[in-house]
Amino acid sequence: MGLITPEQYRESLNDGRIVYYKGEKVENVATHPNLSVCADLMAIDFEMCEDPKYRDMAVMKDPETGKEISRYYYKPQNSDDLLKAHELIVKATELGDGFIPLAHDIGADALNAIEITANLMGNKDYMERIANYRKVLQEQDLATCAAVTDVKGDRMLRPSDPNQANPDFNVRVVKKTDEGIIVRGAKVHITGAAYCNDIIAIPCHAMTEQDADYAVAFAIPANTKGVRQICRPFTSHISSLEFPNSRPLRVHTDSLIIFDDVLVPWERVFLCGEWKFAATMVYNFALMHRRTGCSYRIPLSEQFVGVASAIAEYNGITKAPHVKEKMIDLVIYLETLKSLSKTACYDFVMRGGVAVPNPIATNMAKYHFAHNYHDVIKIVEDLAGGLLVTAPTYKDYQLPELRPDIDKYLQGAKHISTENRLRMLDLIRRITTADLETICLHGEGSPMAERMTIFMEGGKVIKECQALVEEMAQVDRSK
């Protein structure tokens, strides 16, 4: 079938999947008043493949078949492949007004992590299955998500620990049949799952031998019997209190996915009991996913620099020395993220036949973004001032008896209209919401997870540096 159109993608979502939103069962996520907004965001990936401006960026020819495929589903082989994927993610996020479409990228991260693991295991069955599944994704252009985070229960206990209140806190294999495996459990925080085609599930942490039943990875359609999703609520439209002609809100939602004795055919099973390799799969997914995360954080960081500069001008404080200092900090924040993200692609390493971004640079980039995120928000909010939360609404501004006073008293710099100043404050409120704060901190792994990976990957660097100074000091370790 090859590449599909945005319309075909939306039509594919009307497949009988079970999704709940705000206490109601959703008949069709593509036409639901709220969830359709999310599907429209995901559809940007398919729109880019049709748009002459972005087609060369989003589409490539499969070297083996010569057919056109989504660049996301090509197995990266070198720094050029990684850089092109990075640039594609950045541009797609820009088109999503700072929100990544997610039709292919995170699913591709899981796909690559599974292939790396299968190759390192040397398991020919898994290698063949994942290669075949990659072809399916390329040929059918399916939208995918990665179901990684288990609900966990008591986090101080292993998944198999009998003291866990429920053995299903982590997704596990409860039975093996001639057809496949039966899985039970739940995944949480799964972005885009309600409006993707396939769900790719992998473990979320290392396992022990006792946890073998929980060492499972697989891919299934979102409408598979026994799969239910509960979506978190969100704001999907411009409020009637906001200014007209504002850009529509782009937004994703996340699912609690319940696997209620779900049959997974053997050809879609990529890990089943090989507990020693659960950590390998998790690690490589985290690495690929953090690269993706760093790429789509760049447009948001550019927005922070832009709104800070704009509101400083609108408030008439651009020339203040402390404002210049704050703008310097924001530029450093943005350019460091961009530089580290590109460096990770240039300085790539090969893992199981797949080119992956440099682990240290990737985790440094993600840590830099998340660790400093709240400082950036503080700068933006400080420059915006108190009107960010106390300004009158558009409804007030509409009233003939109020508008002259609002125009008179809430103007800042002489060359900026009151309406433009209020519009910029509206935008700042939208891109500094509490939802984004949590996602930016914990998405793709917490800052501590990045630090732990940097320390682990940096072990060789530390030893090399120590050896260097020991040579300079003429240290004789035999003494």
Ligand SMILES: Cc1cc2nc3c(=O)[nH]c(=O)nc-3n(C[C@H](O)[C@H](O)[C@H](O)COP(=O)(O)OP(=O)(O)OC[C@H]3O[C@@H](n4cnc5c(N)ncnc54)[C@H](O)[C@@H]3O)c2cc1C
Given for the second form:
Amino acid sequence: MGLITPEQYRESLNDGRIVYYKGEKVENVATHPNLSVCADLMAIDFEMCEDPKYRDMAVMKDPETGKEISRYYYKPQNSDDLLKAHELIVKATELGDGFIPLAHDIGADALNAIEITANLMGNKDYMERIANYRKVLQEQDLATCAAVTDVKGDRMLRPSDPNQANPDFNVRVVKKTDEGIIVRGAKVHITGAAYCNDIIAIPCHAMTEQDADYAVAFAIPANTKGVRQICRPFTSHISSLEFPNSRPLRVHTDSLIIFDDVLVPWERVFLCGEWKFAATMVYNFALMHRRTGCSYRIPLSEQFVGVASAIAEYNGITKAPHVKEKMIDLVIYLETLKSLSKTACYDFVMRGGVAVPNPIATNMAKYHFAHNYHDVIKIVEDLAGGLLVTAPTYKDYQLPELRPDIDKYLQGAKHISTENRLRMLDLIRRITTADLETICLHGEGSPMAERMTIFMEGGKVIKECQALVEEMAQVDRSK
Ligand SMILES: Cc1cc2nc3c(=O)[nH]c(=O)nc-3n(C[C@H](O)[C@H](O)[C@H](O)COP(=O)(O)OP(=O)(O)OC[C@H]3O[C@@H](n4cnc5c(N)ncnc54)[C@H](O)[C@@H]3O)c2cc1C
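Having seen the form predicted on its own, can you show the form predicted together with the named molecule?
Now the full complex is given, and it begins with the chain already shown.
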């Protein structure tokens, strides 16, 4: 079958999947007035493969078969592969106006994490299954999501702890049959699940022996019997209160996925009880996905630098010393993110036959982005001034008796029209919404998860530094 067109992708979604949105069961996500907006965003990945401008970036020849495949589903072997995937994600996100299309990238991160785990485990069955599944994804060009985050219940208790309010807070195996396994539980915040083809599920944290039933990884089509999704609500159109935008709205939704005793055939089971390897899988997923996440955030950070510069100019404050200071901070924020993201690719490590981005640099990049995000928003909101929230609406601006006054009184610098100033404020309002704050903080893992990984991975560096100073101080440990 090979690469598919955006139309084929949209048609593939009409498959009887069970999706709820704002209290209604959705007939077809690809034609639903709100969810089609998300599917259109995901379709950008398929459009890039058709567009001569981006084709070389998005498509490559499988070295084994010579067939054209999505670059995302190619197993990275070196820094060049990682960098090319990074550049593809940055460009795709730019085309999505700051939102990654997400048809393949997060699924690819899960796919690679599963392959690393199978290889490190040396389990021939799993190695064969994941290799076959990779071929299926390449040949059918399926859109995938990664269902990692369990609903978890009480965070301080193990999944199997009898004090948990119920045993299904983490997805688990409830039965094994000749055909496959039966899984039960729920995953939450799963971006793109409502309009992807396959859901790839892996554990979200390390497991103990008592948690063995929760050490489970698998892939299933989104329309599998027993799978139900409830989507996060969002505004599907630019409200008439704001300036009209001729560009399509870009937005994703995230699902609560309920696995109600779902049968997963054995050929799609990639972990089933090997509790020691749950940590390997989730760790490597987080590593790759944090690199992916940092690539998403580069275009968004560029937008922040851009709107700060624009609104400072429109307000006539560009030359003020404090504005220059703020612009320096924004450039440092952006360039640090870009440098760390690229360093993570150059300084890669091999794990289970897959090139993975440098663990410390990747986690530093994600932490840097999330930790400083609110400071960046503060700068943008500060430079924008109070009109950001008090500006009259577009409807007011349209009235002949008000427009001349609005034009006259709400102009900033002489060379910028009032309409342009109000449009920029409208854009700032959209890209600094509270939703994005949470996405930036928690998407790809909470900040503490990144700090813990840096501490763990930095252990060797810390020891080496201590040895260095002990030698300088001529410390004799035998004394
Ligand atoms: C918009 C969005 C999109 C997302 N997309 C996806 C996706 O596509 N796929 C996916 O799998 N996930 C996705 N996520 C999930 C994301 O990875 C999680 O939100 C993140 O890992 C935090 O988990 P949580 O939301 O359950 O918060 P929690 O883990 O409950 O974190 C809340 C706080 O509790 C602390 N905490 C949690 N556990 C402990 C503990 N044991 N000990 C001490 N402190 C603890 C955390 O550090 C944090 O401060 C998405 C999240 C968002 C917001």
